[in-house]
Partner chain sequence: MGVIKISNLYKIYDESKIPVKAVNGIDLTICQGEFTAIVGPSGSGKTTFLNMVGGLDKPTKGEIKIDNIDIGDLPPRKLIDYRLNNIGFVFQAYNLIPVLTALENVAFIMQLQRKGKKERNKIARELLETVGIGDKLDRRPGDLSGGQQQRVSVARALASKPKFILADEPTANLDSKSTNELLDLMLKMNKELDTTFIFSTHDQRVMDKARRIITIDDGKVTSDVRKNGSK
Amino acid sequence: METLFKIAWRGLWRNKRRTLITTTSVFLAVFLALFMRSIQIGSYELMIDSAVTEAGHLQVHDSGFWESKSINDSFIYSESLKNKIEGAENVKTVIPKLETFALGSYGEMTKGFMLQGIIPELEDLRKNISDKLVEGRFLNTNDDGIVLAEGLAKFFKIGVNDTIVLIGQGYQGISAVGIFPVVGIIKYPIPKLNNFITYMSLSKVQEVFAPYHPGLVSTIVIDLKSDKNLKTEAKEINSLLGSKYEVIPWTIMLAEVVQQIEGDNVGGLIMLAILYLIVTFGIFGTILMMTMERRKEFAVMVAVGMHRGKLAIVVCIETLMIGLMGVVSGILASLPLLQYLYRNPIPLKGEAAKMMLEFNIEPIMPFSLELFIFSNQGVTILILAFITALYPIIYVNRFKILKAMRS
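Atomic structure of the above chain by itself (the form predicted in complex with the partner chain):
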């Protein structure tokens, strides 16, 4: 084996320039592929992250809610319901909330928005809402106040300690009216949220919108320990709760995010395929030449008693070495760069930023350092190199000694 390796290794460097050019092409392809995939996977992670932060892994609704979005399709959140959900092995946290539309009015201005009745401590733990405060404070349990997103506050020209009037339709048609002090203002980077979100304590919202039905919620947000099998997990919990309820994974609630990721990913993979096709032909050209140049040598080796299988190992090592050198150097070169960009993501401006904002994502270009990005490139190149090596392997197993010797 040692000698076979020696023959292969020295064989590679007989034509230094050619081997260097080929290895460099593999290096560049790996470098480029890693850079590209790191951005793509990084932005998918960001998209998924913000989607999951917003929606949770799973949500439990009344079976009609997803269609109607109406407060009438709400249900009572009881201790026994909570226990049932927590009975599922993979469940990490269970947080109820009551979401509904409401109309706000201050001074001359009136506007509709989303009112989220939340358990402040739990919701803040999940979403770090208080980090987004620009004025005032965040809610306490049983708080009487309201927290507005900054866009809404600007619209109403309202500030902390002012009071806002809320009008809405409560559970089963009762009218819900109240006047609430603004205790805090938060800023979302995403305009859609910044102009649309308000928070109140769950108890207060229940009191105003469902005074005769204590414990009414529209949604239970579930976070899981592992997000591997969202759909089966949803089914399992649904079967625990019964058909009055509907358990929906975020991938369905925010299907457009999943579609965006999948579409973009396919585009990326096609680019990679083209890149790798070019590189494979480069390797193949070199291997083809190396084989043709050495027909006579190969013939002599078999003539003096070397088995063709051993010769096949030599040509296989040569091809894999080209791939391996390219992969290793590509990874080594890109790692520090990607690590830097991982810690210091590039902020985006202009069109790209707008597009990301539309998808409720912070406009930065994040990089991912997931191990699989690296291993995927490495394994792909090595498989392609091995496929390339099939040509010389077949050749050394078939050639006619005398004919090759005369070449």
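Given the form predicted in complex with the partner chain above, I would also like to look at the protein as it appears in the form predicted alone.
Below you will find a single chain and nothing else.
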């Protein structure tokens, strides 16, 4: 076998220009494919991270809450309930929240928004909310204040230490009214959140919206150690809690994100297929030319006693070597660039940035260094190279020696 590799290697460099041109075409295809797939996968990872950071891997609700979004479809959170959830091996964190809609008023301005009752330390650990502060401070565990998004603060023309009136419908129809000091203002890069979100401590929201039902929550956010099997994890936790509760993965809660990723991925794969089709024809053209040029050489080798099967192996090795050289050089050339772009994502501006912000995604062009991006391109090129090698293999096993000698 070693001898066959030596023959194949020497055969490649008998025509250096042809070999280098073919290897360069493979190199460029791999380089462009890696660059394109790294951007795509990186953008998907950013979208998924944004979704999971906001919603968690799984959420537990009272049965029917996801459809109604009503505070009346809430439930009592307890240590026993928490322990049941943590009984699932893959659960990392369990965080209760009470979410509801409220009407805020300051001076002559009035607007509705989403009010989230949170455990400040846990929520800040997950979402780094305090890093978004532009004024004031973040909440404490038993804080009486409220944190507004910057868009809401500008709408109300309100600042830190001012007070805002909240009016809403509490649990089971009670009136929920209160005056709360603004302790902080945060800025979200996403306009939708920046004009819609407010935070209060969970204990204070429970006191105002459910004073007769201590421990009431609308949502339990669950972060997992591994998100490989979300549906399986959801079923496992649901079986631990019972039919009174519904456990929903983020892929269902944010189905539009999943659909967008799947649609974009199909488009990317089609572009890759076109790119590789062009490269395949380029390789095949070279192999076809090489086969026609070497007909007499093949005839002489078979005439002096070389088995046709071994000659076919030599030709196949030559083709795979060209593909392998192109793949390795393409990966080695792209890796430093992709590593730099992975650490320094490209910021987007203008219409592209606005479009991403509308989908609640940070306006950057991220890159990914997942191993499968590199392995998939290498395997694909080698498969295509093997397919193009079928022609010379068939030719070697069928050509007539005398006819080839006369060529």
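Just so it is clear, the structure is predicted and the values come from calculations on it, not from any experiment. Numbering follows the first chain given and starts at 1. C-alpha atoms forming the largest set that superposes within 1.5 Å between two forms make up the rigid core.
- Going by which superposition fits each C-alpha best, residue 303 and residue 366 move as two different rigid units between the two forms.
- Comparing forms between the two forms, one finds the smaller rigid domain rotated against the larger by 8 degrees.
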